[in-house]
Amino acid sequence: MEKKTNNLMRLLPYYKKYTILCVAVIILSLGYAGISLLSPIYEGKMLGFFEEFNQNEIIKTAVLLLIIRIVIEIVTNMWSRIVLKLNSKVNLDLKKNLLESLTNFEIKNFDHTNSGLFISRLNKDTTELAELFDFITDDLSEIILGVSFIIYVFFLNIYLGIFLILNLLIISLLVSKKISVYKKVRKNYKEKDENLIGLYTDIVRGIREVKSLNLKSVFLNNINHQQEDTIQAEMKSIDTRRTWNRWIAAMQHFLDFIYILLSIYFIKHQSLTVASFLIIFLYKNKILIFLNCISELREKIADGKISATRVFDMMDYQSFSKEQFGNQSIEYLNGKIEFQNVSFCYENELLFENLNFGIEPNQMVAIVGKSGEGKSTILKLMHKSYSVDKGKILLDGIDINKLSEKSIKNNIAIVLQSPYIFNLSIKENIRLSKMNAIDEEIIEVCKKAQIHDDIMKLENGYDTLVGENGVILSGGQKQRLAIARALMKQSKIILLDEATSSLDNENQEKIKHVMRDLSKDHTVIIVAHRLSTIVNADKILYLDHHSIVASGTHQYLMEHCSEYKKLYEIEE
């Protein structure tokens, strides 16, 4: 608990950020419960005008309500625009932080954790921070204004004053017992709730492939099974919180009868007027209100509390790890890549033991070998994506832990088996790789990839809108697109993870040729398993049962390693 409401005070800070508009808000609140418990007051006496029926007092008080409710609509559109503004900026700070902190997570985060729980969390539980204050200002206004009106009561009778204090202490008992009740569901829905988002996530991003292999029958019963878990667990909360509701309402009203007998008392023995009783009577409510305010309130603060300890889950990586970088800044690199020792377990399961190799700058090198030898994870800690955890990977004989982010990103481009094209233009998804990057830039790129005649054949050539994940491209277009990308780079060290394996065989011959063009001023890494791709290699490195068996060009490997041999003549 204590660590949920610190996560919650840890808000302090965006608001501080926007003092001004916090204090207006805050001052315009006060205004506001100021304001508004004089309507009491001067309806009290109109009622006494009434009495006497003083017509001329009667219009006066009545010129001077309309006045104060006039007032109390402006005041409370002021304080409505200004509430509205701080929502947005401290919303689109959380947004803009917990983004941040996404992008730092390493990889692995990503591979087994669903993307409903992080798009929940960046969408849903950043607003209800944002909107925290607002409800807080608003509700605590209405606190202001029911706290008055009690005091006013016991200006009116002392004893009525008293019987209010025990009535709201009542009610807070009731509320106290509500708000644990209610905590627990309103969790317990969240999560089902950010597990049912990632569902509809994959279901959209899938769409075709879920037509495709007929499989609406199974997603949809998926999907439905968990609709109804969560739905349940919605309607649970919601049901929590209105049950408890009318039992507090059923109490209230219990109490507003004793409240009717006990005026009925002090009438007859003079001690309150018939005006005093018909204005306490007309704004009880105010009293509901104080103390629905203050269920409410409770309420906000506890999913805030769950919100905030979502969010700040991620922001200080708790249950997320954060990729580890250095401090030393290289501008280029020669491209000499050594592994030294290099130990690294996936999942407690532990994929390389003392792994050595070397690549000499401006060599072609191909990783080969089964299916789970680790030949891509091999990238992925030479990209940094994912961190060794014993020995060391040097990168022109510096420790790769040593290098700054920008370092390792910018002299290592790689293009993934599955490569993710964004929803731009083809000339947007390059010109990402660099910003400032001409057409002629691009299109040289592209007639490198072998893919700028393909380009040209569509309507809007360079222009066109490829569609989420290049959707209206096909797989071997993509894989071109993303080496055309990762060329545009200008890494020296250039990583291709089975980036040839959507390509026809001519195009494939294409690639070939360019991979060992760029291997002149780049050292290119590819693992691949069509051997036919890499047979003119610089060096060949064969792996199996997660270590390196042989190395050699392909030549040496059919002389030397059978399996490697078996495994060529299969393909053949």
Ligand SMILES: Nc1ncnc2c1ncn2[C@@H]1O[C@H](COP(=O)(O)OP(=O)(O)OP(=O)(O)O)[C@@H](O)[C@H]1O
Second form
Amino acid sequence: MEKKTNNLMRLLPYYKKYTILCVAVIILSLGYAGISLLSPIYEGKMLGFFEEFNQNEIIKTAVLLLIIRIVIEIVTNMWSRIVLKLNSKVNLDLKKNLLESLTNFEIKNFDHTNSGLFISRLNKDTTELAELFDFITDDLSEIILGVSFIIYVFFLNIYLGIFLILNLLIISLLVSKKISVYKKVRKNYKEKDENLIGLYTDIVRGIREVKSLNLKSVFLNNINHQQEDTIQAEMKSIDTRRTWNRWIAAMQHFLDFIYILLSIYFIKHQSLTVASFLIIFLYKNKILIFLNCISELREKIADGKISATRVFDMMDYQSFSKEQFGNQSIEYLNGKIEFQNVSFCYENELLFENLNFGIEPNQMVAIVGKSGEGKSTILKLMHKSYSVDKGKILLDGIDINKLSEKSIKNNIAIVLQSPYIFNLSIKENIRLSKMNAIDEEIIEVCKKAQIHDDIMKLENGYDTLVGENGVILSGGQKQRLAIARALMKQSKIILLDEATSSLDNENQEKIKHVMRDLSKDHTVIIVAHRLSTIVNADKILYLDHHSIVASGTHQYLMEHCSEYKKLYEIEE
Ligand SMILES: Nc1ncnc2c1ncn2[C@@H]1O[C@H](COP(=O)(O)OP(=O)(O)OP(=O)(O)O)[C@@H](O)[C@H]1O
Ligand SMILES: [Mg+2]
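Give me the form predicted together with this ligand now, not the form predicted alone.
Zooming out: every chain and molecule, the one shown earlier first.
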């Protein structure tokens, strides 16, 4: 699925936004390299003065070296501060954009993708990408320093200069080989890591089921197995890198040995001074750092390419589809809904074929039928969580695909079958639907949803934190809070999917009246298993074999639809 484009180039606009910071970082890196090169030059000179023991010159050079080193520290410090600032800005921009793309994905992308994939890309990959410039400039200044040093060696002795170049070529070849092997094992580790994060998320979110169904050992076995696999993959990637590093270092030691033999020859033939030999030998460490930097830089770029592919794959909707909306904007819908020859399938499984029905504004309509018939799916299609494959859904006579996201989402409120309650206070949860809602409005909707009295019994009332997915609330309280949240949206169309299934009869009866009341100026669509809760609906759609086999009032269906009658009588 991954495209073979160089996604690393996609990072450029992120840095372009902070051109001044980038330029400052580059100038400071170059400055660091330039000033650092003065060190070996003056140290070489000082060694020469020591040979002659010229005390005055030694002191002068030592003072100069002190100044050079202090300047290096100052430049390094400035570089570090600016590059960190740049890092954090790019990191934030990447995370923001990626999160925005994620919220624009079609819901179906979440049905079959491990959540670990999203979390790991959002969290780890963006951070790795943002750090790339830091590493590149850090390594680049060392590389420039190394190159300048080689040029300096050429001035001291041309043959040693050529030897150093050969040295670099040999090591670079080994580094190339290392990178290609490392890239493969690293990618394998990252894929395993994504799956593991998904499993962690599952066990943490599903811990109550895990405990109550005594699934601990099943989960632990599975997770331990995957953990072991992931840790092994990570170890393999670290081991591969380290083993190759050791081989490369061993090769460098061997080349150092040859360098000493060559130097003996040149000193004997007086084409190299002992001071120059010592300086080159001492600074060969720098060449090693330089080689490490090349290797590290290539590793980081290889890692960066993997991260960039994973981040921009999401950000550019390469493997994930984006929700599509039209641009027709309607502030207030009247609330008429029509399904015309609607066909829909999940993945490749056909669920509806030529589904037809209409709902008038301000009607209260119920959808009933056995489990798995597609009642929830009808609501999700009305709300455009999923798009139809064939046919049309019309809202006020306008094709839903032509309407803007705002027109649909602001005009339709839905209470899902298992609503998600956010880990906020009760008040904040309701305010999500209307950010500027005043306390009185919040209390009003809570009274309508029959949850106000329950909230008042809590120690902190409306300010009570409800925990992850409203863990401190009962099933029925969660449902009523979700209803209050939907009512707060003040949308024209209200969709309730089994929204009162966990309520006691008394509360259910009260909400039934509230809904009846609401349907005076709202279109209300209710999915319910308990038929007694919807007998007063204006119209009931009876689903069987994924199509509407009968529709009408309760009275009409009792007389004309034997299946419905049977269902109702079982309940009695
Ligand atoms: N995201 C999905 N991906 C694939 N198949 C799905 C998905 N959601 C639902 N289905 C399938 O579509 C069919 C209809 O599901 P739906 O949730 O609409 O039924 P329902 O009538 O609401 O059932 P219930 O009364 O149990 O809530 C079921 O067979 C279900 O397995
Ligand atoms: Mg359902």
